[in-house]
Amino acid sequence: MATPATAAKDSDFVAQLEAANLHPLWDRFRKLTPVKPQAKDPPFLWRWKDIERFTGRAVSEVPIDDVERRALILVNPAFGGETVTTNNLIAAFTVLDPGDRARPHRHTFAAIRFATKADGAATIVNGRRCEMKSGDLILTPPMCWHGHINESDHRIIWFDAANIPLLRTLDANFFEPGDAKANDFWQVDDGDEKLWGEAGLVGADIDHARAHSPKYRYSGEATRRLLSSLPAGPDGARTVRYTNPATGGAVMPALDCYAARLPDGQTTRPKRTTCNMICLVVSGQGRSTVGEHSFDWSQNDVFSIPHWNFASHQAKGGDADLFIVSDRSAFERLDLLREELQ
């Protein structure tokens, strides 16, 4: 045990080191090297009934021509006002009225759109028209030009997610606005998207960028069919991973997507992982326990699962489907992925 004189001497030495822009490892080793990941954010639930009332107001008060995107971002208050849903990820709902066009742009961060109430919308990605129907997943990979349009006679809403917080932490984002008046941007068909429309088949001589999926639209109808056919996995859920058809890996290097079907009345085995997840309730209702927190959810609600928290789920009154977006592929590439199942 250090004497008062020794402690004072050590304190004086540390002060001199700090004044010289040096830090001693010995007195802050535990802070710098914690024994396990410690998420600063507890899980959070955003109820659709609380979000929906703002969508009409956003349309009436925020003209689409005046903003880059008309999106309502889901924010966890644990981050002290930062625009963050969970570590490395944000989620949002975007609203377009009939005739609205969300102008083209591109950026370094990866993003996805999942069609909740979006029948009649289309996303243009790198010159391909990707129609949006119930349960469809649309990718906008890094630095791909993209814009959105509502050509229906009704309001449309979809769920967005992106890895903006990760790119901000790395200070690696670039952004390029497009020409909002370039009408030819919108005058396209599905183009090369049809080259990737048949499961298990790839053109032998097709050149593609292997960093992200060359397929941008994943059919909700196909996802539901596969979920109905799959056996339960080790945790008790039926789970589909959206993959790059050219490599079999994640759809994008730092953004990963899954769909899960929870069987009625069965609780999945608790699982934790070093990655972060955001879950959209596609259909059904149920209850989740994440860490020490439990909450009930229903269709179009969204909840977060912060890293290294055990999470289990139970559907009630019938099967329930979840869409899950995560930063898992980033952890895979960095060899930092660790998972545990109770």
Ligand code: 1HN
Contents of the next structure:
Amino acid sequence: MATPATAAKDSDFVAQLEAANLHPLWDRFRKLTPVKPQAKDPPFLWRWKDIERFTGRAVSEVPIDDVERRALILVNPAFGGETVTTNNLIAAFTVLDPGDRARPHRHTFAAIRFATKADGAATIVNGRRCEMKSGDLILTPPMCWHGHINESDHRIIWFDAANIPLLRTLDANFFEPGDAKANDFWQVDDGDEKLWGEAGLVGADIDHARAHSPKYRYSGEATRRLLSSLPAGPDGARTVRYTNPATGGAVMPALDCYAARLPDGQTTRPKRTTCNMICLVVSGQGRSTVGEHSFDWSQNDVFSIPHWNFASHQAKGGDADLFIVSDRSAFERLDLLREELQ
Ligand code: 1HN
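Return the form predicted together with the named molecule of this protein as a structure block, the form predicted on its own having already been given.
First the chain shown before, then all remaining chains and molecules of the complex.
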């Protein structure tokens, strides 16, 4: 019979294993397989008034022709200086002055824009001009060419989100610059976007991209109209999912978008999910409790709901609308999505 190993003997054995590039599972089992997810980041609120004061300086100090994109990224300090908003996702605000053009490029990460103050701007996606009216969502799916232009007489700001941190973890980033001087890139109309504008109607003989939504622009007006007509869901909010009209599923395989209308004065039932969410306050004001943190928010503030934190929301002084971007579809595809309502 072997005598039980003493702690000292065991640690000597572990040291020898480590020196031989072997690790024992027994002394690190809990670390490798925690009993539940534990987000690195506490929830965080970025107030619009703290961001807005930098937008003017970004425009005057950073010429658009010198940079790929003029975006101010929202960072949670819990990631130790990494450019991350919450696990797998980043959010930002982009500023364009009249005449500014953000040159064409494409990449494997998925991105979206949500028009906060962008009337008069347009994003060209794969040869289709997508106008950016208040509350519009524009998709720039993986490897679709896109560029942005401000043809208005005023400064434009929109909200961006992308799954760059996820693609960095997977080391799956590819990037291709377009031709900054190619005038024909910008001289397009809405093109094939017309094929996807009518809910429930799809061209029988139209071939379309399988991996992501063939529709790139989702109108804010239509979203607000649907939010007003919907009944409340089990959590008490009215929620719209932006979907791929060809499949009924998420707009992109690893970026999944929602709009929610929170009823005045009512607290939604706490919900938690294995996916990560970033919420932009589109209109109204209120308060959210995420895990052990609570914060008051108003228009254009942004807050994160890191995975597996219960979150509940309350609109105050009227209904409030949130735009929510998440990595939910990635978790769905990996069969890792778990959701609980309290
Ligand atoms: C990005 O790629 C774009 O492609 C815009 O238009 C804003 C903000 C952060 C990270 C990537 C774009 C972005 C971004």
